[in-house]
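Presented as structure tokens, the chain that follows is alone, the form predicted alone.
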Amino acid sequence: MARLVIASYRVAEPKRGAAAGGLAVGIADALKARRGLWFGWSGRTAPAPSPEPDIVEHGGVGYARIDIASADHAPFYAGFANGTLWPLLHYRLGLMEFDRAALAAYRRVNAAFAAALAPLLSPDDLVWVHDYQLMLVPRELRSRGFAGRLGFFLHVPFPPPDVWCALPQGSALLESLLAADLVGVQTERDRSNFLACCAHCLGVAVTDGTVVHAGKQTVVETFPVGIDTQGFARTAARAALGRAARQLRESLGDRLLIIGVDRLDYSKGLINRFLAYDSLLHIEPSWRRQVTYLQIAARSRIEVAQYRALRRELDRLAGRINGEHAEFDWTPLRYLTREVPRATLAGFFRLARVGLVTPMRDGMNLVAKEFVAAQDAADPGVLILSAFAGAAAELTEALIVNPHDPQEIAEALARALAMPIGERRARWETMMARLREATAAAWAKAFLDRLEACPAP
């Protein structure tokens, strides 16, 4: 069995492993089975990038991490990755900022990753590069002589040509991704958009999901990311009996709970979500004092101006909603901007009548799947889900809404809160059965099986 080498911007702490959630859940078993190597950033900066990574081994898996040059980290991360690529990939051209110096830093960081990784590789390794921070790594690895099988997976959406073409020098990023043998995306929409961009921007031949560029074939396929469904369900059942969940339950009294859990990001639709809840309390006054909305939105990327502006607006809205609707013994909106442990969140999900997941655009949105997995089969809650989250293609029994219309979200909230238990159970059982099959481990296996089936370069 070929060794698996994962390259990503962030690397899980070796002792935490899959407990960290996210990417670690999907690749943990594959890394252990193949005695793999996980390569990425150390979390530190230095005057110059590390020529060689620090490598530690834990549980049969190697963890290799490098420092990023101090002068490059901010323009690479806050500048090009999250100031340019993130809004572009989420269709938000009005928020995209482009600076050639930031692009140059992005190139240098990707080159530094490849320079430190290439000497660690063997020709028969399976190399799997992840996400928008490292889009130039495939080409950089090829230029350094790696000729083995190489895959790339994008965890965020991919936009259509009319959006992608707004990115100066965007063709270079497409050409780098086509240095991989397999490009994976979350949804059929993303796949179609990527193929259209290759045809439009590069003028290359696209046939049945295969792109031919510079004499090389690249397969583009859809691999929806899953979660550890059964593991998260067990965690939620335990956490619902724990101290934090008990305190939350006691604070609610007999009130129903609406919950939202997101990073504090403009792609998550938080402003319209707050407006929708405000609208619910106006148009359905019978729900006053009968429901509490808990929104957890951990701060992220505070060095990016748009994120600071978003937080100010959410602070203002939360204050207005509570000032207008609260009673001396009822706070309608509870709004937290700090991290909450994943296990605690699982218990909170299990207590909630409604999970509110309404991103403006999302690659998949695993919170939606975790909410479903956390539910009590005897009395499950209702998921309200944006039509523009990748999970909407799988979780069709959720109440699907347009996140651009707060009134539509408010109507879905009223429907979810009043939904009879028979309908709640039927919807939940269908979604849960699907999630038991489409797990994180199944996602990783499907991608690696397809990568191994690609012709040797």
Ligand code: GDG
Second form
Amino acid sequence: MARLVIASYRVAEPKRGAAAGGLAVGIADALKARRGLWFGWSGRTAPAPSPEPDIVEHGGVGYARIDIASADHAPFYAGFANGTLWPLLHYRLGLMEFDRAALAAYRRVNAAFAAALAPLLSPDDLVWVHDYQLMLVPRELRSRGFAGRLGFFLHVPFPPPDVWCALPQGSALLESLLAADLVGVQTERDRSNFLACCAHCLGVAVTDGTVVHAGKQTVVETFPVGIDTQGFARTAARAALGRAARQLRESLGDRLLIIGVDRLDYSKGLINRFLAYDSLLHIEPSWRRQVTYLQIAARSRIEVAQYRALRRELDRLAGRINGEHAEFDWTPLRYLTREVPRATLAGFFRLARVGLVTPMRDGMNLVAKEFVAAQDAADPGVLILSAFAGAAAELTEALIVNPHDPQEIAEALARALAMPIGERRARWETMMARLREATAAAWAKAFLDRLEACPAP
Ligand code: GDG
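Mind giving me the form predicted together with the named molecule, seeing as the form predicted alone was just shown?
The complete assembly is shown below, putting the previous chain first.
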């Protein structure tokens, strides 16, 4: 079996492995089975990027990590990756900032990653590069002589040509991705947008989802990311009996819980979600005192100005909603900007009657899947899900809403809160059956099987 090499911006702490959540959950089995190496950033900056990574081994898996040049980290990460690419890939041209110096830093960091990784590779390795921070790594690896099988997976959405083309020098990023043998995206919409961008920006031929550019063939397919469904369900069942869940239950009394859990990010639709809850309390006053909405929104990317502005806006809105609707013994909205431990979250999901997941645009949205996995089969909660989350393609029995319309979300909330148990169970069972099959491990296996089937270049 070929060795697996993963390259991603962040790497899990070796000792935590899959317990770290995120990407680690999906790739843990594959890394172990294929005596893998996980390559990425050490979390440190240094005057110059490390020429050689620091490598440690844990549980049969190697972890190779490099420092990023101090002068490059901010323009690379807060600048190009999260100030330019993130808004662009989420269709938010109005929030996109562009500056050539940031693009140059992004190029340097991607080149430094490839320069440190290339000497560790052998021609029959399977190399799998992840996400928008490393879009130039495929081409950089090829230019350093790596000719083996190379895959790239994009975790976030891919926009249509009219949006993508606004990015100066965007063609160079597309060309780099086409240096890979396999490009994976989350949904059919992302796939058709990516192919349309290749045809439109590069003028290349696209047939049956395969792109031929500069004499090289690249397959583009969808691989929707999953979660460790059974593992998360077990964690939730256990955590629901624990102290934090008991305290939450006691604090709620007879009130129904609506829960939202997101990184504090403008793509997650938090402002419209708060407005929707405000609207529910106005249009359906019978729910006053009968519900509590708990929103956990862990601070994220505070080095980017747009995220700080969003935080201020949400703080203001939360204050306004509570000021207007609260009673001396009822706080309608509980809003936390700190991280909550993963198991505690799982237990809270299980207590909730409604999971509110309304991103304006999201590659997949794992919270939606975690909410479903965490439910008690005898008394499952209802998922309200944005039509623009990748997860909506699979979780079709959720109440699907347009996140641009707070009123529509409010109506879905009223419907979810009043939904009879029979309908709740029927919807949940169908979604849960799907999630039991479409796990994170199945996702990684599908991608790697497909990559292995690509003809060796
Ligand atoms: C990107 C794409 C795609 C959240 N708050 C806390 C916490 N979380 C955990 C959730 C979930 C994860 O973080 C968030 O994953 P999402 O998928 O919802 O969103 P992104 O972070 O934007 O991820 C996304 C994903 O990549 C995978 O491909 O689905 O579309 O944007 O697991 O539970 N975890 C803990 N405390 C918190 O407060 N412990």
